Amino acid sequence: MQRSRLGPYAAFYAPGLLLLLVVGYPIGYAIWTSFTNLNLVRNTGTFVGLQNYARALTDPTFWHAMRVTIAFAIGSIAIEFAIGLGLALLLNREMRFRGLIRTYILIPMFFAPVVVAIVWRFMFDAEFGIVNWIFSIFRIPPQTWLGSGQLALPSLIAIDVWQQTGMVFVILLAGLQMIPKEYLEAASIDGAEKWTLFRTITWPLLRPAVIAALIYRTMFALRAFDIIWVTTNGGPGTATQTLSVYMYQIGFNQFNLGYANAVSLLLLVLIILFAAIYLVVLKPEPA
């Protein structure tokens, strides 16, 4: 009798437990190997404790990659959020061709990052790229966008903004559409100005969507790899060497999988830290 009662629950939870096992094993394996000196070629390694983490925290290359990663993430997310919020506020109103404009904004995010990287690499080409051609119309000299230590990272940020702003836009637009119009209409009748409406009603009620958009984009921006690797390989020099690129170089060029996994877990800690900051700073108003 008891077995028959447990049957439906077992059938219901089995897919979730199986998925948890499939996802949990690689994570557990990565955590374990981060405490070893596992070599990818020899496929052997011994337990070294916290040695990999100590090496990372005293490695200047690791801290350089950390700074580049944070600069890339903050730069791209700040621009994406500003543009995404502005577009969401604009297209939340009734206007002509609103649906068409929304569609065009979302199109870039459906392209594979590798495809986007290849196309933009040609567009940023110093000799034949369309970006320099457009600049030449305004008598601006050509630039080596992806070959310059000063311009490579801003160029990558521009690529990320082009592709990912649509995701921020759609999350914030969904948040705006969840706000009851009665609140805004009542405040407008009382004579509140647009900025007052945004500051006192729209922004507080939009905070959950803001947190979701920021955490989502931070998660992907901090571990961005495809666009960076295809366009610059982390160069010129180490100008665009993010933690993801650094991990790849350690794991697949130096074959030091244990140290690479330690760096990946430190990156996970960085992502969690950013998420915690968002939750503390942008804590939603109590209902």
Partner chain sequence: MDMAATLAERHPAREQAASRQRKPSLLLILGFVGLGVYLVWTALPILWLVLMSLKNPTQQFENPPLFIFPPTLDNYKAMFSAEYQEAAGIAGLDLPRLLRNSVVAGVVSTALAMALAIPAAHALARQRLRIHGWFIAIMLFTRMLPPLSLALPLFLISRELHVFDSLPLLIIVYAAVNLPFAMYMLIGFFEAVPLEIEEAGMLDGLSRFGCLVRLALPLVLPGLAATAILSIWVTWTDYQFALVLTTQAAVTMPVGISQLVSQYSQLWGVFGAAGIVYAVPVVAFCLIAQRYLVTGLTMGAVKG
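Residue numbers count along the first chain shown, from 1. Here the rigid core means the biggest group of C-alpha atoms that line up within 1.5 Å when the two forms are laid on top of each other. This is a predicted model, so every value here is computed, not measured. Compared with the form predicted together with the partner chain:
What does the same protein look like in the form predicted together with the partner chain, given that the last one was the form predicted alone?
Coming up is the bare chain, nothing alongside it.
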């Protein structure tokens, strides 16, 4: 009888073991090391209690990285949503080449972020980049873009928008397609204005898709690393130093892995916090 109770679960032994080994154990290990002063060069690793967390919370660089991370996330997600929603509404109408354009919009998200970011780095180049050349047509003086303290973060946001808007678009489009056409037709025959139509019917029904897209994008924007590391390295100075960049630097430039793990777990808490806020604030209204 023992066997029949465990039998149905046999399919989960191997996957469970793999996850335990490669995700569960390392996370436990990260939590443990975050309470030590583990340093690869000094070869230490003694228990120091909450010292790493106390250090992070009183470290101006940590708070700076936190601000950069949140600014990057808010800036990129806001623009991606504005464009993604516009595109989704437009391409939910019947028009020529609709299928082709929908597919085309998805192309950027299939590229490796590293490749995309380096192409942009070349395009943003102050001397021979095409971005300055395009701006020169409109008589805008050349900028240093990724090399400028003020423009580096917005430039990175532009790269992120280029690559990730398709994702927001496709989730919102799926949401729009799930709205029964009859609702909108009935209301429009009643003579409702377009804006009223959008506000009273489309938006409330689109809400689950909006939450999904927000959580998805926030999760990825808060961990932003690839495109920053291969373009600015967190610079100039610390202008684009996100939490991910900061923890990589502590870990592999200063070899202070105890502290790096503490910062990494704080980032995870931040991501979970954001997801929880969306779920509470934007909870879908009961139908």
